[in-house]
Ligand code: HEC
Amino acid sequence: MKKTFYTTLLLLAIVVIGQALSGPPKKVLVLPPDQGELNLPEVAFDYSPDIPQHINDFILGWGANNGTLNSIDDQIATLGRVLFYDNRLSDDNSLSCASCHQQAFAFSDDKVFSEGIDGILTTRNTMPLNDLGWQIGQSFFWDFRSASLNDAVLQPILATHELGKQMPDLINKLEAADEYRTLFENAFGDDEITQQRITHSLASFINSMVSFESRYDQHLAGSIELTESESLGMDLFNGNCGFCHVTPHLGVTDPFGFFPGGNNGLDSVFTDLGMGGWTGDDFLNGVFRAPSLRNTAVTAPYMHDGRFETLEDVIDFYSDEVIPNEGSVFNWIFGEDFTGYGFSDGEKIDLLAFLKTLTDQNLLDNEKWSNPWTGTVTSLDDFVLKGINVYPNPTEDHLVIELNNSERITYNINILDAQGRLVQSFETNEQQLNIARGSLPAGVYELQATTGALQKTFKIIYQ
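Please render the chain's structure by itself; use the form predicted together with the named molecule.
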């Protein structure tokens, strides 16, 4: 069921009895009580990756990372981990980074597009987050619009269709959450919460997500031999795919290193302009980043719009379905008649076998990248406001709120006025609430229902 936030309810025909607010307004507490229990190890996990020789040495130093990996602080990355999985990063406390970036899928998800806080879908496929320490320069997001990971982690927090949170609000929320005081202190020496510290922690945590333990790595390090099919697949890959999917991460590039700013023949008419969209440069229409192919076997569906369900579909595309267009690198190299490599069935099997050697199980289940919160409530779908009636009463009007609450969940309910002042607050696990009107003159109110870390908000116009 889609969540409908800001359901507007009209309460009609009530005689306004002017009543002044009694006493000074209480401070609004928007913070839900907690988000589950935090389980962290006594000694922080080690987040500094040991980068193997075969990565650093890759073709004349092409394997070099962007430097941010060299100084990952374990306490800062730990804070990043806690934030990454905290639903309070979203405006309605319903989603965290990990709702879309899930460890089991190399920190992408299995959806074509993903649902943000308002139920609206993202316009692009969620990207995996492994090995971003190798992105250099203007190279983050599908369309290369962001120049650093610090900047890239801020965008989803603010994006209205993702987490939709205002930074000052988020800082207030975290300040009111006890867990964070110690975490910020451990990480930065004092408990001040700033945007810069939040983004730095998230970026450190994400930077630590490296995958060096795949069969491909073991092969590059000389410790195992690939099977014959995997090995043939690797040769096919190097010959036909490797000039775009370069570096030992097979796709992690900067746009100028990317062969040289063209597309891979998915379309000839572009509904999503990609890099052309924000640069305004027609030449870059339809240009998207090739994300790292490490762990690609677990990041389906594929491409910026999730158009291919399986790796088999991707291979069929490069084999026979490439669409000639002026901006395609294939046009430039092979001419405008090129519609694919025409792989044989055997070659397709080999390519697939090679792509599967790129999965690093350690990334997918190492506890240091897992959810540190336990008992997190993940949905408020059951909280449905069925109706509000106002019953005039000789001494005081009553508001009657009816809920779908057959599960008897305990909700904290706050009513805020248009200035955001808390005017009523109570707790209930009933299906029907009877509230004395108290100090509610005609006006616009917000009813916030909170349970655990989740919150749902309804706007009420009270006439």
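Okay, that was the form predicted together with the named molecule. Show me the form predicted alone next.
Lone chain follows.
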């Protein structure tokens, strides 16, 4: 008996020493085989969007979409939704696609860089996933390296420092889960699980993530008028930013379909070569995609390296801080001495007002894009508190939190800064809580509302 005990201790010691010599240990989160309870509606959600005329005109004019939005199968997208939120897509069952692509942030992250299964940070900021199905061209990632969404969804799964899962292992894991037999049969007519079916399902779900209900869209559809400041900001944007962020998609995602590369004047020396890194073409060094700015108010921080904390920072950069270099788009258009548009303070306010009209709350709240699993945690929104509203946001001096709290339950409210440090903490059992900003500097913060196992997070901006 003693011999067995000491032998076990020796084996454990060898494992610990081996891990220490091989680098930082992976996070280990062992989930039950069935991942928790799967809650899906009896009738699948409708994932084929109702495309407004102003969007359809753009799609037809630019050759965008290529039928993608019109061919989304509800059962295939449902399977994609389940996979998107399933921790089993990662090697150690600790992360899912939704861990870095969170609905509350237009399926981006609120961090400069995101953390993979081994604790190593990504080298680029997490991009939002909304409105990929009708973008100009079919190039993906910051550096355009992927030519299809099916390929793009596969790369993070296989990447060692992201989800780190080999496809044969993932297929075996899903085959052992009873719920996937039914889901694959509903989607494809039989329960065979293949790489192509996994990526097609994920791509279908992501393609369905459209934002057609913002104030901007309502204005283009003729149902509302923008304020004077928002309208002036839209004119400024279209006249100065529209060649890279084309109305109404507000992005250019195919550099060769519109202009032949060109960087945006962020740097003169590139530590990240962008498109030049994988093409080997020095002309494309520092070239990154101009993503759609739809929902941009909730996707901070900004740029491929997350260097700007707020939209105000971004506007200031394009106004006064552009760095001339021979590969810059601005050099080609305005000349080698261009350092920015020189916006006045009033114009900056108008531009910011316009950018805030691009947020579509339906995208951020709609259940059909939410986590269908219970009993697992893939992101801060997995156990979602319902009926909570935070306003005004952005704000200058205070926040009002309306709580769905007729039963006078105790809520804990925490505010964290961009580095994840707790800066304010409150406890309340009231229906409404008013929070004074105090001495907090301008920037992006995270507000966490928690009661029991339920939690809801908000990105808040103090101006």
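What you are looking at is a predicted structure, and each value in this text was computed from that prediction instead of being measured. Numbering follows the first chain given and starts at 1. C-alpha atoms forming the largest set that superposes within 1.5 Å between two forms make up the rigid core.
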Handout entry: Post core alignment: residue 429 C-alpha displaced by 2 Å or more between the two forms
Key = yes
